Amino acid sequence: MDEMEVIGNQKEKPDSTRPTFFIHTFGCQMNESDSEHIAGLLTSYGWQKGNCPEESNLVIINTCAVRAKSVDKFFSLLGRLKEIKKKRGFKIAVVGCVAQLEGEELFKLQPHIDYVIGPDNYLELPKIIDHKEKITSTTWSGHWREHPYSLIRRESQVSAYVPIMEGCNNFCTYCIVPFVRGREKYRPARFILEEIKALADRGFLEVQLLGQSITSYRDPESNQSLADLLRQVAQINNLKWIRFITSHPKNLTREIAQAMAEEKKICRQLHLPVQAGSNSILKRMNRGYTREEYLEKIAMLKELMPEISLSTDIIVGFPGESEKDFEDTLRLLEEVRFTNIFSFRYSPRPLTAASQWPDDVPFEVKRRRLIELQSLQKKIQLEINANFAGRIIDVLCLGRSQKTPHLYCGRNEAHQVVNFSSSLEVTNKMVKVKITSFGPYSLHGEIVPESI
């Protein structure tokens, strides 16, 4: 679904004396993450971070493989850089889950990439291109690696991904994640500690905990659970937001939900992926949960936070999907009255169970329940914006809107993109909006004056 971005850091006028990197990323908060840790390792060995290719001496790109259309998007800008590194000469390293998934391979496809390095072999980078062979980095770690927090360079002055833990133990039979981010390894609650802490310090008022499997978190040297986690980082002065993502609704118990209700820091906000109301499509899925039980958990966080706001991932089209398979996920999404989704015409991706398996539900068949699903969810979407009308709602403003710069652009508690007008300067501040009308995808409002 489209939701208004915003402007990131002001382009910089490069330094000739000094190399020049330029990133691409692809893919999910995790990928984002990524990226942040590898401009600043690159940063801290003398590089600097470049506005586009042209400029460059190295080109990275961080791939996703969860759908077939991200990686389309990877080999499509690869063929454009072909042509641009002719002129320009650069050099291109490829890493992220494409680069896990293919490895050597990469270079037989597109002879013009110098280096393929997974996602656990990103402190090497430095190194790796000193090099002028081209060379495949994929090894694994058994256990977290810790990159230096301090070195990272990040997007955001006031929001803050923190990943705390790597890789997924599920294996969802559609799912590529066990096999491009490994097993699940957990980072010490330490080292999480330190790192949210220092930030609150520099001024962060958000911090955003990441996981592919988050809910299923143990620290490695107490054992203790998300929810203590949730706890001691609540205690932490200065923020104001805490969020964490993605959950595993297998995973997700009544202990976590009670941190969420009873620390106010932890946004009433929760990305909770439920991906078929069908019950026999979530056994084919192995998602280790029935609808009735998916059900019983929103009823729980709902019961402990009324106001509550759910989000959630769906697919359509998977192997074996019926018409009334479909008509029971539009139910879902009736009961639970999603405030956003995430969703997707299914597309097998290599090594997972289902890729093995007859896709047989045709393209039309998806691009129609695609198009129905979305469809009743931006009714939804609407019902539940009308509500907030005449409301006055915090706003971590995040700068000027891409669509629209004469106004600001945040999100509210809720993670709804905000839309509004300010006479005064309010980039990276929390601040108070009264809405004054309501999209599908955005609120739209003006500044309280007396908020800042």
The other form holds:
Amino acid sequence: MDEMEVIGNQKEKPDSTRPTFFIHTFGCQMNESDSEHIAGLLTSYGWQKGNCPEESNLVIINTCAVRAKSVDKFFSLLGRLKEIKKKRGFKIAVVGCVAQLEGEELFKLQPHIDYVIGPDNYLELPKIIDHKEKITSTTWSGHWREHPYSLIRRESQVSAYVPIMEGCNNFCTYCIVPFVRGREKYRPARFILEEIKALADRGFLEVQLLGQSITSYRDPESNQSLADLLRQVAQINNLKWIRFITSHPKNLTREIAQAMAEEKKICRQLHLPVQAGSNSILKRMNRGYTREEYLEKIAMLKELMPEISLSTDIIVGFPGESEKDFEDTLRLLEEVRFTNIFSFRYSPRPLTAASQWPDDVPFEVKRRRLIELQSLQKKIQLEINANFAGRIIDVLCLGRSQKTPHLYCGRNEAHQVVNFSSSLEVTNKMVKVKITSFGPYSLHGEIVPESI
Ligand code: SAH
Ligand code: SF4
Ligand code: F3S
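Same protein, the form predicted in complex with ligand SAH this time rather than the form predicted on its own?
Complete assembly follows, chain above in first position.
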């Protein structure tokens, strides 16, 4: 998803008597959340989190396999670590989706890797890293494995990721996720509610419920749906904002939209990946909806919540995508007017159905389409953001902006980045900000001092 550069936790000086680990995380929010679980687990075994590979005994790389580019980034990091490892002698653990995909093959490709651990095996990590010899652990369990949430070492003290399901049964023809995260497994609602209550008691103001196909969620114990769960989460005291990601359009129900409309704590913001605007492409992507059905869902959301902020994912250059198909995607962006999009050039992935088809849209065409798409979207975002000028909005402040440290940085209900000035320290607070200017990708403003 999009990146907001916030200065995170203060760096601590490592204690020389304790073993130190360093984690580098690629990929989605689920991976970020997994890294927080791993960090907490290792901390409970006496390890401490270091600030760089050089000062660590163990370097963990949490990998993403979704596009060739994500895998390339991982291998280039490994290349750099190889040189540092020669001097420092740390162990390297590769975890996450590339670990699951490649398994033992990784040792052959890169002999300086020590451990390979898939997403369903993190609980074994403290045991595995005790071993001198190389170890692979990539077995799947068919049911949800509850991690002790009290151990999680979270990056933010105000906004928390809460996984509620894992895996995906949708098998979009381009996507590797079902092969690296397995079939859908749902977390019992009582654990989810218990964790969120504990977070709210500790002062967390926002939770982001996570799952690769979150709209399929069913409580394995009561069979209640995502809509029911959202309503229960909304009853938790002291919590301000609830978000959930990622929804699949085909099972985004009216009940979910109604829960969003009726429960004030559920943000009127939804990420609803469309992928393409052409019916023939959607069909070959195996998305399970047509352009018209997608637009009906959007109309339903806008009818219940006229002010809703929508975002999406788009792939350009899928096999067989013609200029006409691409035009359909551009027209869809104009029609929906998303607040934000994440757009990618199609990249064939191992094990997927589409990887058997010719990758027949030339790179230059993919590149041109991506630029065209992004420049149309930029224009739409500028228009949307112009409506914020002069308004006073709620912002959850997440820290200081990394690029401009004299400014604070946060998100509004629409999940847009808001940079603002304040003479008072407001990190981790919900504040009111008056918007004074805007760009296509962020809003800028100043704090309303009475709101603190
Ligand atoms: N439902 C998932 C989606 C993960 S992949 C979730 O948890 O968010 C994120 C996005 O990557 C997809 O929505 C899609 O737009 C893009 N993507 C997936 N496979 C791709 C591929 N082979 N080439 C290009 N983009 C891809
Ligand atoms: Fe991938 Fe499709 Fe599942 Fe999303 S819904 S994770 S794009 S297979
Ligand atoms: Fe990447 Fe795995 Fe997430 S492939 S997008 S890290 S589920």
